[in-house]
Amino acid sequence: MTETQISIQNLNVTYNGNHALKNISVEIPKKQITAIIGPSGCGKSTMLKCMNRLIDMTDNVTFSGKIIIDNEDVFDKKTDIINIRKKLGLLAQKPTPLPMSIYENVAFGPRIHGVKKKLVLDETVQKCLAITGLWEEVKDRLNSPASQLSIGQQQRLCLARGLAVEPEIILCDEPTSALDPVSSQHIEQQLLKLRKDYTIVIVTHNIHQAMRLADYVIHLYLGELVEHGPANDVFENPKEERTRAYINGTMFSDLKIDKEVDLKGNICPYNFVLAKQALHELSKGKVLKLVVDDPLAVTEVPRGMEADGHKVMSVKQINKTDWEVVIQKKE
C-alpha cells in the first residue's frame, strides 16, 4: 500500500471574492511525482502555495482545512512555519539565483540554519551539484557569479540550493515554462533520478511532460478536484469526461472564437502588451485565441489575462514549439 505524504483535508481558498479552492480532498503519494493539471486559473499554483504557506503573502485572502504533513497540521497557529518551509522546497518557473557566487548560493541555505564547518559546506555543495548534473560543468567556476550560468543552468542551481537544505518535498510550479527544450529536458531527468529520495508536486501546463513524469496525477477544474489517482489509470482510462476532454486538447474546441492572433515570433513582455490590445479590441464576453511560441508566455500571459479580470479558457500546446492560449474578456 501507498504511503501518504501529504493529506489535504476540505481545503477551500478564496481571495479578491473568487473561491479559488473549493473543498478539495486528496492525499500526495510518499516518493513519487504527483503532477497537478488542468487548465491555467483552475487553481493549481495555489494548492502549490498552501502546501509551504505562502499563500499568506497573498492579499485578501482567506483559506480553510487541513494541510497534514508528517503529522502536522501547516494551517495549525502553533505550526513552525520557516521549519514546514525546510521541508519542502521550491522550484519556481523562473530561475531566481541568489547574487552570489555559484558555490554561495548552494551554500546559503545550510548557513542560514547553522553549519559553519567549511569542509561541511563543500561537500554539501559538490553534493547537490552533483545531484541535478551541474557538477562537472562548473566545479573549475564555483566562485564565478551564478547570474553568468546559462537559464537552464540556473534553473538547475536553484534546484541544488533548495536540496542543500535537506527537504522531504519538492514542489515544482511550472519549472521548465522559461527554459529550451534541451534545458527542460535536464530538468525532467533530474526529477525522474530523485523521485527515489523526495515526494515531488509538480504543477505543470504541459499535458505531455505530466504523462513523462507523473507516477499520480490531479486534476483541477475551475478550483473542483475533477479526478485524482495513478497515472496510468487517469491518462489511459479516466473516469470523468473532462478529464478525457483535458488530455485530448478537446475540452474548448466547441468554443466560438471570436478574434484569433498569432504571435509567434515575438517574446514577453510584448506578447502580453499585444494580447491585450487585442483583447481590447474585443466586446464583453467575447473570446481570443493566442498563439505563441516564447515559452515564458505560456504562464506570463495567462497569469496577466487573469490579474486584469479575464478568464483563461485553455492552455494546450499544439506542436513542439508552439502553443495556444484562449481567452474570455471580462464581463
The other form holds:
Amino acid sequence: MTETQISIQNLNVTYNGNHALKNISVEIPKKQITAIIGPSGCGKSTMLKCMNRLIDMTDNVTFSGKIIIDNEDVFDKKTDIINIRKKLGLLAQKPTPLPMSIYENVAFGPRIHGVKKKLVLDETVQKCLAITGLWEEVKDRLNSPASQLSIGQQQRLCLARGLAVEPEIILCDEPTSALDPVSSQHIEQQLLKLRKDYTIVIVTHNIHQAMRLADYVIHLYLGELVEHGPANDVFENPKEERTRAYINGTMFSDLKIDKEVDLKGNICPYNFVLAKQALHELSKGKVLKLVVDDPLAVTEVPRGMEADGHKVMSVKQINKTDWEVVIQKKE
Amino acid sequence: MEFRRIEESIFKALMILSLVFVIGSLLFVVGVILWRGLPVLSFDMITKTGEGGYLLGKGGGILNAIVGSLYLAAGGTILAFFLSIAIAFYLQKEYSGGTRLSGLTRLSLDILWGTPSIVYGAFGYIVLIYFHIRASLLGGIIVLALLEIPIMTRAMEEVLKMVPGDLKETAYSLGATRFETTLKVVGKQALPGLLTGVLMAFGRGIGDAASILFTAGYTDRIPGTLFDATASLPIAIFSQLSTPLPQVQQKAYASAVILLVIVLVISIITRLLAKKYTRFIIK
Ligand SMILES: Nc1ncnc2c1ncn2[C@@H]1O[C@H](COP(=O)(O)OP(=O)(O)O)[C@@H](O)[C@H]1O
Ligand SMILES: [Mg+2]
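Could I have the structure of this protein in the form predicted together with the partner chain, to go alongside the form predicted alone above?
And the full complex, kicking off with our chain again.
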C-alpha cells in the first residue's frame, strides 16, 4: 500500500444551490500521478480548487468536509492558506504568464517567499527552466516579456514557475487542452519525469492522456465519485458500468439496443415519421437505433425526438454516408 | 442580401462622418488658436514674468502663469494620484467585497465628476475665508485634486476591473498575498491604463480656470512657497481676453498656444511611458 498524500473526506461543494461535488471521499497517493477523469462540468476543476483553496475566490459557494494534507486540514480556519498554496503548485488549463519578463515570472514565487539574493534567484530560474526543457530555448531572452513565447512554451514556463516555489504537489487542470499535439506531448513527458519527486494530480477529459500518465484514477460523474483505484484496475476492469461506458468513448456505447431500424434511402420528413412509428412499437425506456443517410435527418430527427421528450443518447457517423442515432423512449 | 449591403454602406458612411467630425473639430480649434496665437507669441512671453500693468499693455510675459499652472496641475495630480489609487484599489471586489459602501463611493464619485468646477471654486473660497487663509498655491492644489479625483479614480477603477481574474488566481496559487497580488501583478498589468487615467486628470486640472479662480489667486510673481498666491494659464487667458485692449487680447491666443503645447508634451510623454510598460502586458 502506498502512502497517502492528500486525503479527501466527505467533500461537498455547492455553487448557488448547484451541488457540484457530492460527498466525495478519496485518498490521493504520494509521488504518483493521479488522473481525475469525467465529462466536462462534473466537478473536476472544483475538486482541484478545493485543494489549494482557490475556491475562496468564488462568490456564493459553500463547502464542507475535510482535505488533509500532511496532517493539516486545508479547510481549517487555523491553517495558513499561503503555506498550503506554496505546497501545491497549479498548472492551469490556459497558460497564464504574469505580466513581466520570462525571468521575473519564474522568480516571482521565490521572491514573494523571501528570497532576495540575485545569485540564488538566478540559480533557481535556470534550474526550473532547465527541468521543463525551456532553458536552452530562452536563455538569451530572459528579459523579454513572457507573453512573447509560444503557447506551448508559455505552458512550460508556467510549470517552471510553479516548480520554483518548491511544491510537494502539482495540480494540473487540463494542462494540455489549449496546446498543439507536440507541446502536449512535451508537457506529458515532463510530468512523467516529475513523478518521482512530486505528487501529481491531473484533471483531464482525454481518456488516452489518463491512460498514458496515470497510476491512480478517480472517475467523477455529475459531482459524484463513480470509481477510484489503481489505473490498471480501473482501465482494464472497471467495477462500475458508468466507468466502463466512459472509457469506451461515449457514455452510452455499451447500452443494450432493443430495436434497430434502417432508414437509409428515405428523405427527411418521412424519416421522422418512420422513426416515430418504430418508437411507438417499443415499450417505455427501451432503446431504438436508427441508421440514416440523409444529412438533414442527422440533425432534424434527434431534434424532433428531443422535442417529443425522448432521450437522444448518441449521434455518431459510422461510415462515409451513414449515421447512427440512438434514442431511448421516454419513461 | 441587398438590404444587408445597404445597411453596411450606411454604417460605413456614419463611421467616416464621425471620424471627419472629430478630427475636423480638433484641427479647427488648434488651427484657429495657432493662427491667432503664433504671430504674437514671443520669446519674452515665455521667459519673463508679468511686469506691473502687463494686462494694461505694459511689458513682460506670462512665465509666472506657465510655472504657476505647472505647479498647480502637477501638485493637484500628485495629490489626487495617491488618493485615487487607494480608492480605486479599495473599490475592487477583493477588498471592498462589493459592499453597499463601495456602491455609495462610486455614486459619490460620479456626482463629483458631474459637478461644475465653479462649484469647487466657490466651495474652496468659502473654506479659505472661514479659516482666514489667503488664496495660495496650496489652496489651488487642493481644489484641483478634488476636481481630479473622480476622473482619475473612475478611470483607474475601470482599468483595474479589466485585469483578468486568471492573473489574480495565478498569483494566489503561487502563494502571493492579496497585497502582493495587487501590487506586483494587478498593478503591473494595469500600469499603462493607470497612466492614461493620470493623464486625463492632469489635462482636466491644467485647463480648469473656474476652480482656482478664488483659491489660487493671481500674481505677477512665481510662487516661492506653497502659501504664496500663484498665477495660472487659464486665468491668464481669461484676464487677457477680458481687457479692452486688442494687443493684450491677442496675447490670450498666444497663451492658449502655450497651454496647448504643455498638454501635448505631457500626453506624448505619458504615451511613451505607457507604451514602454505595455510590452509586458498579458492580452
Ligand atoms: N464559479 C462558479 N459559479 C457557479 N457554478 C460553477 C462555478 N464553477 C463551476 N460551476 C459549476 O459547477 C459544476 C462543476 O464545474 P467544474 O468543476 O468546472 O467542472 P469540470 O472542471 O469537471 O468541467 C458545473 O456544473 C459548473 O457549472
Ligand atoms: Mg474544468
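Everything numeric here is computed off the predicted structure, so don't read it as measured data. Positions refer to the first chain, counted from 1. Rigid core: the largest C-alpha set superposing within 1.5 Å between the two forms.
After superposing the rigid core, the Cα of F272 is displaced by 2 Å or more between the two forms.
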